[in-house]
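Only one chain is included here, represented as structure tokens and corresponding to the form predicted on its own.
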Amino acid sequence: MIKKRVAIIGSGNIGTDLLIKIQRSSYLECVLFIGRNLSSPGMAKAISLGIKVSDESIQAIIKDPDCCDIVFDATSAKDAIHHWEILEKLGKIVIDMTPAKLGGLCIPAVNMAESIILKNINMITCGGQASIPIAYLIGKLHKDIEYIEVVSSIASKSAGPATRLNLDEYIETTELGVKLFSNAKNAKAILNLNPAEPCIDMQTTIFAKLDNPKIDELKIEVDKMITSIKKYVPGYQLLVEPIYENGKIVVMIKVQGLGDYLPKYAGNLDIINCAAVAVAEQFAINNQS
């Protein structure tokens, strides 16, 4: 197996956790870790791992466009738009970790095959990766879903500056993904940054307003989906199995991280980063040459 060379733009929590996960991959090799400040904690971690680093942002790839096969963009939605204008011309495969909505929205357990043929793959959001597989199943079994709401709570310490800067985009992209995959008429996404000590694990609750729920069938499908997602996100867990109350289906998910960069409470890093690595690895497997 020839490893695909990847570059990561963004040295914050997401980018640094992603780097550590890629280091374990049998299919990927990080050849360049890019940020803007060589003294940042993420840069220090990359240097300690012996990874080549740059503080020149997108210019580092412009100067050496042949350095990598895949680019993970872990910056901000605004920066990702600018980066894609450049990376598209350079013919790069981009896995977008930001809620920029530029490429195809990807949930590996649902549409992996359709996603890995795209040039720009958007990993939506951490809340989207946690909730949309369940919303997809609800939509698969039910028609005329009036409304789906997803509420995610994450530890405040796990949300870096880019995540906080992107809160509006987070809401928009998560809602777009929920509607797209479930065919619900309306969707609402909420993200709570919980400052509690000790830090809480990531939890996401999905509410779906509909009539005539197929709870028994949904339970079977949810169990299958959990098993599928756990293959690439080991800490993905069903906290409350599907129930129907007050005219709504309710399902609750918990995600614990692997503790690669931040402690295990940071399941929001794992749910999106593990999904992104799964996509990149499948691309590598399908494109051996």
The other form holds:
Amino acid sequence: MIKKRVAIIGSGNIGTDLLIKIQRSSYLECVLFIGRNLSSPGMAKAISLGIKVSDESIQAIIKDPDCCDIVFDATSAKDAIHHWEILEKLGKIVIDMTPAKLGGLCIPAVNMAESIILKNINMITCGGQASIPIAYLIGKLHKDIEYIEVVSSIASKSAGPATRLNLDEYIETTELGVKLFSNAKNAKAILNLNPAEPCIDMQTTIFAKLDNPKIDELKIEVDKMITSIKKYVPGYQLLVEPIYENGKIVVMIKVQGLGDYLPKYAGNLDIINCAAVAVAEQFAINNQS
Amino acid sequence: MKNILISDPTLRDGNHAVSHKLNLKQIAIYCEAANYANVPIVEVGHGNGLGASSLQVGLSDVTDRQMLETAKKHLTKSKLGIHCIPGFATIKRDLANAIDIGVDVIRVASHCTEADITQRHLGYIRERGKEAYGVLMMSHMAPANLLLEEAQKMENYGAEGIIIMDSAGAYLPSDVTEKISTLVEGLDIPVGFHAHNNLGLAIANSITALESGAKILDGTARGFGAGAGNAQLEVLVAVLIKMGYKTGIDLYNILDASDIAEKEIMPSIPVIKSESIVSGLAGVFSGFSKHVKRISEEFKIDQRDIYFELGKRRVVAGQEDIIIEVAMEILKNKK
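With the form predicted on its own in hand, show me what the form predicted together with the partner chain looks like.
Starting with the chain above, the whole complex follows.
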């Protein structure tokens, strides 16, 4: 197996955690870790792992375009737009970790096959990775859903500066994903940051407003979905199984992380990164040449 | 004579008390009365503010746009204010429209330790030339020095004043003194206080805030608001007159406005119910009360147990979904 060469741009929580995960991969090799400041904690981590680093942002790839096959963009929605203009011309596969929604939205447990043929694959948001698989199942079992709402709470310490500045894009992209995958007419996404100590695990609740809920069928489907997500996100678990309360379906998910760069409470970091690695690995397996 | 700025969220915080079901006629009637009484700022909207109508918190029957347009029509002297929490409200979907409709004053709120999520919203409001305030919610959960740091961030982002909310009605007067004076000393912009009455201290805490240097106070007609309700506006105005403060509000007219509010918009006048006392002691967001009541009845468990467990978990405003999980856990542990 020849490992695909990847570059990570963005040395914050997401980028650094991705790097650690990729170090374990049999299909991927990180050849360049790019940020803007060599003294940031993420850079220090990469240097300690013996990874080649650059503080020249996108210039690093412009200067050496043949260094990699895949670029993970873990910057911000605003920067990702600018990066894609360049990376598209250079013919790179981009896995976009920001909510810039430039490419196809990807939930590995639902649409892996159609995602890995794209040039720009958007990993939606952490809350989207946690909630959309369930919203998809609700959409599969019920017709004409008026409204689905997804609420995520994450530990304050797991949300870095870009996440905080990107709250509006988080909401827009998560809502778009929920609508697209569930076919609900309307969707709403809400994000809470909770500063409690010890830090809370990531939790996501999915609400669907509908009559005639098929709770028993949903329970079976949800169990199957959790098994398939657990293959790439081991800490994905059902907290409250589907119930029907006050005119709505309620399902609650908890996501614990692997504790790679941030501790285990940061399930939000883990779920989007595990999903991205799963996509990149599948791409590597399908493109052995 | 010292001037105090009064902001009246009867039609916003009060929406919590009716599960966010205030209708347009009620909004029109109270806006007209408050406007006539010269209330400087009338805050209108869903209990959690702009873009917050949701299954999580409660669905409104009317849209933000309808509420704000109705209010705007009836506020000729009073400014129209809104509450806005990033994570619920986005600039593009919510804030831009609200400003187009004619909102004058926007309070951008975050949980008390998360001020940096208000940066873009505050910046946008200033760009549009509207009055921007920063609000630190659930402020009992952070020590004074940390609150000051967060308030200073908001000041840097462009906030023209900082309001700290006792969202759980958990403050004692000594807490108010400590926190308000720390903020007043450390900030160059005015400081305000938003009380809840879970422990019967809303008026006393509001006055303590003034004596510690606050310049802005919130009060609602009959105290109409989440949980045990807020500082009762007409009482607050009367006390301020007696103490020699100037608010610009006419006493008879605000008394009339509160009578109108009681008759037209309140299914019941707020009282401090047993569960509100527990909620205040546990430090739980007042907006949770309707949900806790409903879920405790559905699952047949004591609401007081739910409040203390929520307090232990340090849940914040916006985490209403956790109530179900806590209820199911209590039920499981009983078996």
